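Single chain ahead, written as structure tokens, the form predicted alone.
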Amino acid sequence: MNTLVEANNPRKHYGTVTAVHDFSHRFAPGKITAILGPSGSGKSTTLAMIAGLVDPDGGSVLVNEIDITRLPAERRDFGLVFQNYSLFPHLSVVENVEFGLRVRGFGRSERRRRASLALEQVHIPHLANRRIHQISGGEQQRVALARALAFAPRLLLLDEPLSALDAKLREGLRTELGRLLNELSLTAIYVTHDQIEAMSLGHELIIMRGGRIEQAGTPIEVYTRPSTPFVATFLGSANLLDGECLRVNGQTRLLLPFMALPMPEGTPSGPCRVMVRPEDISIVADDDGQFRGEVASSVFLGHQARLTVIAGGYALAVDASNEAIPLPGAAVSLRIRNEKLRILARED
């Protein structure tokens, strides 16, 4: 069902704290958006006005140009997940599922039907005559799932869904809840501090911070092009650098600590931050590098290895190779993939 919600500056104040002051966006109608922030940036409560179970204190929400920012919650037709899964331990887990649909007016063979192809949609259907005592916390959120899709929502909305889960189960129901929702096209805001979950299951990511949207994009556009300090270093690992493009010649270089480097045509002079991932400095032959450094650290990681290399003043985080890991103390040559650099405004 492609429902096209628009948030437009829908803003909340407790006292003289500003939950919420700027955000407008269109949600991507049969699309998830994952919102991303730091504690405290406004995710859960943008996510509530939308809900309708917090009043705005000023803007709007509208879902297919109808604006619905006073229409209470339950006539929203919004289908809600939240960490707690506020289920009924007194009823089966198909009277859980049954339950919004009885509230909804369903008759009793149609509430039937609708929580069994919801409990199939979640792979549940053995354990529609159990207890909720006995089934497990992964279970428990399939049946929140399963009830907030048995009356075929226009909108799905997910607080931090997984979040109570270990990180392996997390992993699988992070997995199969894509996969769900992609099937069933549903337009779905999903709230959650966990960058992994935020960048595997949005199709669209937006960032929060201190109540207002720092930046929204794909997630692959997010994090390989942020557009503020703040971005490039809460979402994922990244390296930033005090730099200065400067006019040599008729050619823009940039100056960083340990090299010049050139750069294209339009880039901007002046004094600038400069973001690397740790994936885009490699350790090289002494041939092929740009800058050396010394090895001061490494963390194995599995896969691969996190050093911290000292060049030009900072420590630079570097992913290496698991087969061959620098000692602390080692001069290494490295090289950076001048094509990932990103140049960034100063930030006071």
The other form holds:
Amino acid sequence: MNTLVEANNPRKHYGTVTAVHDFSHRFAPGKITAILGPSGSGKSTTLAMIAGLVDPDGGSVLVNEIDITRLPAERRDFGLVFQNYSLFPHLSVVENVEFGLRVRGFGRSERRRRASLALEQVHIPHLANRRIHQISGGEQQRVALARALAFAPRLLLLDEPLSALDAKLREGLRTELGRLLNELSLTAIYVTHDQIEAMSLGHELIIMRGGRIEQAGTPIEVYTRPSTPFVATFLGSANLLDGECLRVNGQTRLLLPFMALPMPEGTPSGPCRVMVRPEDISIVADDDGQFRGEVASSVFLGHQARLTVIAGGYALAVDASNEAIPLPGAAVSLRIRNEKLRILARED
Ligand code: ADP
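What I would like now is the form predicted in complex with adenosine-5'-diphosphate, since the data block earlier showed the form predicted alone; can you produce it?
Next comes the full complex, this chain leading.
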């Protein structure tokens, strides 16, 4: 169901703490929007205000253009999946799924029908009669999802649904949850502090910092065109360099400590902050190099190596192929993919 959800600056203060103060967004209908940010950035409070579990101090939340800011949570028809799934261990899988339906007043046969359908949607109809302690963590997660889906919610809200699981299990479940959510084509909001989870599951990504939206866009947009140094470094690794754009003979050039580059027409002049990702700097043959550096360290990561290369007073993070990794002390020639350089707004 393609529910349109809009947050018009719902705000929340706890005493002197501002949990959320600048969050206005139209969530893409039928898509998964991931809200990503460090701990304490206001993600859960935002989700709780949308869910109706926390009363905003101001602002509003609209669903299909109707203001629901004061509507009680149980009348919103939103499916919720939280970090601790709060499943009842003494009940069976199907009884857990039916529980939410019972609270909503569905009769017995309708409960059974909807619970079976929800268990099919998450591909675990064969576990219906098991007790919760007889199924794995990943299966419990699917039960929690089935419970949220059973009453055909208008919106699915997920708050760190994988964070209680160990790292190896999370990776597999991330892919699986992504597949399940995509099959459902529900409007979903997914809160996480995990960058990979947010980028791989979200069709849209919102980066929060200090109670406000720092940047929103598709994961590719935000990763390749971060608007602030914070986003650049929070979402992946980034080299941040101080540079200066100068106009010389009708052309703008970017001066970096170790080289100068032509910049496209319209690039503003003056001091700037430049981002380049480690994968956009390559070690090349001397004849192809733009600048030289000295390898300070290298870390073998399996599929590739991450080098630290000293150039122009910077310690640059550089990704290298895992074949022929240069040793510390080696002099290397480097090249930056110019089109991947990004000039960022300066932070306050
Ligand atoms: P996140 O989900 O990004 O970790 P939260 O929304 O949980 O962030 O919290 C945002 C800020 O609001 C934090 O500083 C947190 O300590 C504070 N906060 C959240 N809930 C409460 C509460 N019930 N009482 C007091 N402070 C709270």
